[in-house]
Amino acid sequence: MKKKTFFQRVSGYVDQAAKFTQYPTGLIKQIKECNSIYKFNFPVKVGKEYEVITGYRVQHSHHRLPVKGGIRFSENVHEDEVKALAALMTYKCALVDVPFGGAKGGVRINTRNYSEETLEAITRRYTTELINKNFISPALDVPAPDYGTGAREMAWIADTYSTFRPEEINSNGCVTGKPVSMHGIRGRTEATGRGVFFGLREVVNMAEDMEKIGLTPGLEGKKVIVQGLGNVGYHAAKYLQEGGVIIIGIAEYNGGVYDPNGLDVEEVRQKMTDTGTVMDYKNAKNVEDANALLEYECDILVPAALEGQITIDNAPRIKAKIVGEAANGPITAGAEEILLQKGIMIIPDLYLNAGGVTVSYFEWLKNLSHVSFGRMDKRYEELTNTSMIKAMEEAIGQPISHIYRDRLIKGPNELDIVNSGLEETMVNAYQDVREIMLRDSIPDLRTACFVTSVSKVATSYISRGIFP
């Protein structure tokens, strides 16, 4: 049997979810297909020679505008991958009630082979191609960081766009994930990883569900292995460790480390920064084949690298009770069947790594409103809270400890509001999915997530009169 592509696998999840709905076949077909696919080539001077670079931008669904999705810089970028990731963005946005359609972009390069100056030239030329075809704007298509890109690249994109469209008052909203100094938002860098933490915490707090897989409720004391110490993996591991878990293994592309007594995430991260590898960390065991760490015994396995990391080859040896997909598509369809048959709980990427797009939405709102969250009401709330504390102190006849006093008086800043909004989003989204899963007797979380998402996208199409 011919192996299914990444996009076909995503479409297959929609077909599976459709069995639990009553929507017409034509509507389901429309939901699955990509609305627009743009592949292009452009020259960039590297040294004394020119290289031809291939770029992509896929707009999967226009049921809501703008469409939203990251830009990936990787030598493995290809059309099917970008289509699949764009589709996942559609369903992810719908799942967490972020009012965007899905999109994704990619540039086929290995960033390690280029200087910063050349990467800037590539990014700006890629942006120019998108501008020329109306594949970027605050109202139509809003990119964001992804694998191989970050705030620096988003700043180049925003600057290029504003240069071409100086009259556009909302030009800052053409891209999210920008540096705070360029109208970005506090908390965006760590948003996906923090969302992974909120999601896992919500899942393991369900005592009834944990009993089925042989775990006690709560994160405290859970043993966790994380694959990938990039932005998502690092922040997920950091917040999980702060939440009480024991990080016993960390895998990177060039090796991994394991210590059943626990690793210090910050120290391992610093070692990676200083030496380019996590290997030889203190008393930890070196694991030359980093993928082998996925098969070590643990309570929660968090693949936070690239797609297709757990396959039919290694799935039978996975010993985790829970696999939390912090990356996009880290489990192949065949591997998923094996894991579910083994009774392993899979928390799908569609839900678990939605923190990034959630906070991107907050940044987009900030750019359109032209005011930072908390700026208008922080001082007013502090004044109001101060008056309340004084009234309480007079009523009880003694002062409140200055530690508690300061904590009660403090008004929310932008980061407080962003983190609160992110936590609320992740908690509510999981409760919605779990309710639908139990109501419709859906066998697994991924299908329940897709049922939730497909229903919301379908409702949008129907409300516009496209499908009666």
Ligand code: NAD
Second form
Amino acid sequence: MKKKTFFQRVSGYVDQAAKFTQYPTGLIKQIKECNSIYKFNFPVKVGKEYEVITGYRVQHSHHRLPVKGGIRFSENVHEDEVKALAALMTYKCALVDVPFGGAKGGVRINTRNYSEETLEAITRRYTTELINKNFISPALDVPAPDYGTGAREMAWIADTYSTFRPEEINSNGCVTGKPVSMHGIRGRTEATGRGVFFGLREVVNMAEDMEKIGLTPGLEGKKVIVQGLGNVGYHAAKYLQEGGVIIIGIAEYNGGVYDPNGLDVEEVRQKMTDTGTVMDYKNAKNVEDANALLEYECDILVPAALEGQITIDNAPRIKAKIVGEAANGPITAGAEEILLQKGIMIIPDLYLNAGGVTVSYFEWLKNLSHVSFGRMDKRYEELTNTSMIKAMEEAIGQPISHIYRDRLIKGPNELDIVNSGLEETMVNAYQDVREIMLRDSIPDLRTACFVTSVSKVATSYISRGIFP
Ligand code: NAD
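Please could you give me the other form, the form predicted in complex with the ligand, since above is the form predicted on its own?
Below: every chain and molecule of the assembly, starting with the one above.
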């Protein structure tokens, strides 16, 4: 049997979900297709030579505008991958009620082969191509970071866009994931990883679900292995560790480390920054073939690197009770069947890594309103709270302990509001999906996520009168 491509795999999930709905076939077909695909080649001077670089931007669904999705810099970028990732964005946004269609961008380069100067030239030229074709704007298409890109690249994109469109008052909203000093939002960098933590915490708190897979409820003491210590993997590992789990393994592209007594995430990350590898960390065991770490005994496995990491080859040897997809598409379709047969619980990407796009949405709102969250009401709330505490202290005839006093008086700043919005989103989305799964007797979480998302996208098309 021919292996399904990544995009076919995502479309297959929609077909599977459609069996639990009553929508007409034409509508499901429209939902699955990519609305616009833009592929382009452009020259960039590297040293004395010119190199031709290939870029993509795919807008999967215009059912809501703007469309939204990250930009990936990787030597493996190709059209099918960008299409699949764009489609996943549509379903992800719908799932967490972020009112955007889905999109994704890609540039086929290995960032390790270029200087910072050349990366800037590539990013600015890529942005210019998008501007020329109306594939970027706060109203139409808003990129964000993904594998191989971060706040630095988003700053170059925002700067290029506003240079071309100085008259656009909302130009800062053309891209999210910017540095805070360039109209970004506090909490965006760590949002995806923090969302992975909120999501996994919610999943393992459901005692009856945990009983079915032989785990006790709660994160405390759970043994976790993480693949990829980049933006998502590092932050997920850091918050999970703070939440009480023991990080026993970390896999990177050039080797991994394992210690059943626990690794200090912060120290391992520092080691990687200083030496380029996580290996040789204290007394931890080096794992030269880091992929082997995916097969080690643990409670939760968190792939946070790239797609296609768990395949029919290694799936039979996966021993984790839960696989939390922090990366997009880390489990192939064949592997998924094997894992589910083994009774392993899969927490799907479109739910688990939705924290990034959720906080990107908050950043976009901030850019359109031209004011940071908390600025208008923080002080007012603190004054009101102080009066309330004073009245309470008078009524009970004694002062309240200063620990509670400070906590009760404090008005929320931008980071407090962002984190609370993120937590609310991740908790609600999981409970919604779980309810639909139980209501419709859906066999697995991924199908339940897709049923939820597809229903929302379908409703959006129907309410616009496009389908009966
Ligand atoms: P990143 O570039 O910051 O980090 C990726 C890390 O994975 C790097 O440290 C890299 O060295 C490592 N890696 C690469 N190949 C590996 C391998 N074979 N084994 C182990 N490690 C390997 O990228 P990121 O932003 O953290 O994205 C990771 C995944 O999360 C991607 O699938 C991306 O689509 C997804 N994602 C990212 C965001 C975001 O906000 N950045 C949001 C949603 C989903």
